[in-house]
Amino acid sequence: MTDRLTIATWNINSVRLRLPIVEKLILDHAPDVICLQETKCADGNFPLSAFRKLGYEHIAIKGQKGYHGVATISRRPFLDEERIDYCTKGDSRHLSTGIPFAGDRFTLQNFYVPAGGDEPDPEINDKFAHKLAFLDEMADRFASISGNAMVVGDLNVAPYEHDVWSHKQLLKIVSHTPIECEKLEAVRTAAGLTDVMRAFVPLEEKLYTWWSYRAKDWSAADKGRRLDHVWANPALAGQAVSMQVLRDARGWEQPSDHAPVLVRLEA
């Protein structure tokens, strides 16, 4: 019997403020698992009942008041949960859950990597230093990943030339500097993971998931970046049958500056 599973990942930029558009995502696309980042919500204030009314009984959260925060919301039970405090700063940036699929399981890791501030110099910008250290720790930990695994989330790096609207103009802009791109690739390759989004969209084609609030007409300007990612080990990646960036969601009422990404697995 075929098992089908749709996973969504979305930096929602405040889950309580933007709950109506998360509900719209659910009603329009019915993903089985939703990974949210930048929930900006303490655990005690997370809107559990709203999601349970929509059929998501299984909810894992790691939040904090006003900043950061990750949540994984599922129609399927979690086989286990883990939360790692990367860089021991007390930030809520990582959540791992075991997901049953096709008579087996995989580990789903939900990340919100630090943005890194504006100045790409770790000597004068503590936020950028934190981002680089976070990526280094990810690479160290990913070297021991085994079994079926998927990594999703706002990784805050657009690593390839056509992951940004202008490779030349963004080379000195945080999120596309060479050192960030190199470190993110080191994370992915440390565990031998496949870039699932780029398996569907060739490297020579533009692919964005984020458009700045600063643009008066974000869609017409189309100065985007791909900051959100889906990676998986080759066996699991081979079971991905579709991938979609819901660009239209960037234009929904009171939108996040990120669009959700949906990946469908079949086995």
Contents of the next structure:
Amino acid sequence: MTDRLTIATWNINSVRLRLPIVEKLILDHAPDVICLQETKCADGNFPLSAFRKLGYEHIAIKGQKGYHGVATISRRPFLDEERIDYCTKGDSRHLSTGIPFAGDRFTLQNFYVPAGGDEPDPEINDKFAHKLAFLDEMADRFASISGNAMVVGDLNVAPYEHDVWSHKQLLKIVSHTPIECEKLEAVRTAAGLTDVMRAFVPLEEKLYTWWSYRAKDWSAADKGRRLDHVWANPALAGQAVSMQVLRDARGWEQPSDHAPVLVRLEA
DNA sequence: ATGGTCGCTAAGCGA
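For comparison with the form predicted alone, produce the structure of the form predicted together with the DNA.
All chains and molecules follow, beginning with the one already shown.
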């Protein structure tokens, strides 16, 4: 009996404002599990009933008022839930859920890594220091990951040359500095995880998930970055049969500055 | 060209 599961990850920059386009994602692509970041919504204000009406009865949230916030919305029941307060700042940036799949299970970790501010120097920029510490803590914790695992979310680092529109022009821009790229790679390899998006798109090809609101014409300029990621242990990654970045969603009505990423599993 | 645009929550912060 073949099991199939489609997972979406999307930084939606306010779940309440973006409900109409999350609904469009659901109607167009019918993901089984949706991982959202930057929900910007206290738990008591999360639009649970809107998602339940669309058939997503299992909703794990970790929100805070005004900033950050992650949510995992599912048609399948969760086997367990865990929330880790990385850097013990009280930020809502991590949510882990156990997902039943193909007679087995995997742990789906939904992350919103700190953006890190503008100045790429931890000595003078606390936000950048926080980002680096967050990545170091991820690497520490990931060293003991076991079982089937998938990591998704806005990791706020575009690690490879063709994850940005201009490698040379972005080397000193937060999200593509060498130290961040090295640390992100250390996180992924600490757990032995595969970069699922890059398994479908060769390293020589451009791959973006985010385009700034500030561009006059984001699509024409196409100065994108791949800030969103999907990683999995090799066995689970081997069950991924498709991956797509829904670039069109960046042009939907009142869009997020991130596009959703969809991965389909079959086993 | 050191700007530009968003969303929160009510002037400034974070992205």
